[in-house]
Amino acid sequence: MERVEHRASFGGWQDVYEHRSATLDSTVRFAVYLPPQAEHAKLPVLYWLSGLTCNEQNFITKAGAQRYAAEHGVIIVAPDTSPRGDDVADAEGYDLGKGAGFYVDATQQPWAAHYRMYDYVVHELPALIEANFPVSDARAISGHSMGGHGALVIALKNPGRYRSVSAFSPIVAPSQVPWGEKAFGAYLGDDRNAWKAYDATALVADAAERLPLLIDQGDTDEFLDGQLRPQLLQAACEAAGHPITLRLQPGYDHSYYFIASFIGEHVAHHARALKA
């Protein structure tokens, strides 16, 4: 593991590391924000999953989360969105291949060799963080768009691993929208029953843990009706008796201007759960 960026921020350090991932069979990067409290104590961790076309840089440079992480004493870890490298399969367009891992473990060729972002985020990355940084065993998870999908799915599939979960503009029903259908068809094959393992609207019905879902969604988001459709998850949660808070924010779109406007509330939400 090699540190490739080290920048002072709100009394702490915004770092970026590079390492060879056994899970992804490629060299990948992740960002870690260490607030000033990390010099003297083990702190809880908030994992952030980014959306389509992003890498570890988008969140750390645009969201403004460091200020709130320093205020609450929370470490934030932000991995890349897919494996990288010349030998990693890719596709034309922004919604499949590099930058579009969709936080699944691919079963189809040529994707299966490297595209295992679910396993990486759930197992390899936390093990690396917990072995090398001053962290406690308290974890939370959040994300945006494709990353919001990842955060919801990972929390629902791993009861007891996370103390809280939230999302901005998540793809809540990837099995029912074009982005998800394209990605799942490529990564997981044509069997739509297999897709349900990575679809939040399907997972809430049998969730072993009723971890409350906090979702912020801009009501002028250009992808709201065609790709995101949060009402589908709300209906699934109501049918299953699963707690959900869906906040439609008037005037906001899909951009990081939206995320930056509410990230402080999300960090505070996670800090309360992490320190409870």
Second form
Number of protein chains: 2
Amino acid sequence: MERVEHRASFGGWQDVYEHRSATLDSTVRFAVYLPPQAEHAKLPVLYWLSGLTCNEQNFITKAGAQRYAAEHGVIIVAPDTSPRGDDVADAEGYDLGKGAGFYVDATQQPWAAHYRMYDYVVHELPALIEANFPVSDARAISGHSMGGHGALVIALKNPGRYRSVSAFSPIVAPSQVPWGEKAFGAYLGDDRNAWKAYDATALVADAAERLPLLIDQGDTDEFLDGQLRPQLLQAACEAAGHPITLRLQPGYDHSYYFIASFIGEHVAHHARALKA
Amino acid sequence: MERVEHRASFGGWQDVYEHRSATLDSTVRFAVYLPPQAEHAKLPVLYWLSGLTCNEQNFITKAGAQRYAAEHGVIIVAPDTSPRGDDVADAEGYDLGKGAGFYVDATQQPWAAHYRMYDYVVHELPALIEANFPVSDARAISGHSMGGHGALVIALKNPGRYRSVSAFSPIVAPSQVPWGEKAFGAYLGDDRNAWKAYDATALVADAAERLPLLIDQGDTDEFLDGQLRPQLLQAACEAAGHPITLRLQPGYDHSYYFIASFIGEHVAHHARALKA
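I've shown you the form predicted alone. Could you give me the structure of the form predicted together with another copy of the chain?
After this comes the whole thing, all chains and molecules, with the earlier chain placed first.
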């Protein structure tokens, strides 16, 4: 593990590390924000999963989350969105292949060798963080768009592992929208039953833990009706009695301007759960 | 004037406009953040000048200033750093030509036709803002690196025009450092007497107004000793009895992580002066 960026930020450090991932059979980067409190104490960790086309840089340069992480004493870890490197399969278009790992473990060729972002985010990355940084065992997870999908799915599939979950503009029902159908068809194959394991709207019916879902969604988001459709998850939650807070934010779009405007509330939400 | 971006941000709007500038004989863009208070009141304006390689996007995507502008009810206007377009002269390297206007009015060829960023920022841009947005006549100015130089020079040369001035990591003595010598030699010619009109350290001795200078400078900034040298301005201020607050911030570098960490204090500083 090599530190490749180290920048003072709000009294702490915004670092970027590169490491060889056994899970992904790939060299990848992740960002970690260490607030000033990390000098003297073990802190809880918020994992942030980014959206299509992103790498570990987008969130740390655009969301402005460091201020709130410093205020609440929370470490934020932001991985890349896919394996990387010349030997890693890719595809035309921004919504499959590099930058579009969709937080699944691919079973189909040519993807299965490297595209194991679910396993990486749930197991290898936290183990690495917990072995190398001053962290407690309190974890939260959040993300944006494809990463909001990842956060919801990972929290729903791993009861007890996260104290809280939230999402911005998530793809809540990938099995029912074009982005998800393309990616899941490629990574998981044609059997739609296999897709349910990575579909928040399908998973919520059988969730073993009733972790409340906090979702912010801009109401002028260009992807709202075609790709995101949060009302599908809301209906599934209502049917299952699963707690959800879906907030439609008037005038906001799909961009980091939206995330920046509400990330403070999300960090505060996670900090409350992480310190409870 | 055409609005080319319109994004909800902290209850207000982060907009980008494109217009034909008579001063620059060029089509250029500027960003304007309108906080929620702009719906109902005329607000003061903080002008932000960006550094080398930047355009109107860097500050609005990375500094996180919108939160503080919304908190204090201040409009922030961030222009591009040079004229743009295929007919505009350019040079090899990031520190001359496009993205490197240095906030001077060039007198030398091939620059003089378009490179008039001083005139643009002091006259045409504020006139455009004041004709088209809900602004009062209270103005402040700030910037980063080359833009910190621009803010200091413009405030010093225009007594009464700005209520407050601040800078992050400014080039305080362009006549004495490589970036400035290259740019001023090209834009203004070999006569170093002409350079004094755009050199904060030279201007402070004869400043007609004792507007306090607030400067934040990271002490691990890679450009500190070679290009920035804030102690030159501090010494000139002490000799002239001009008020200056120079804060060396330990561990901080030249990046937007540094700006983001302290922009809240700068916006608050300007808001106090703008509302006094």
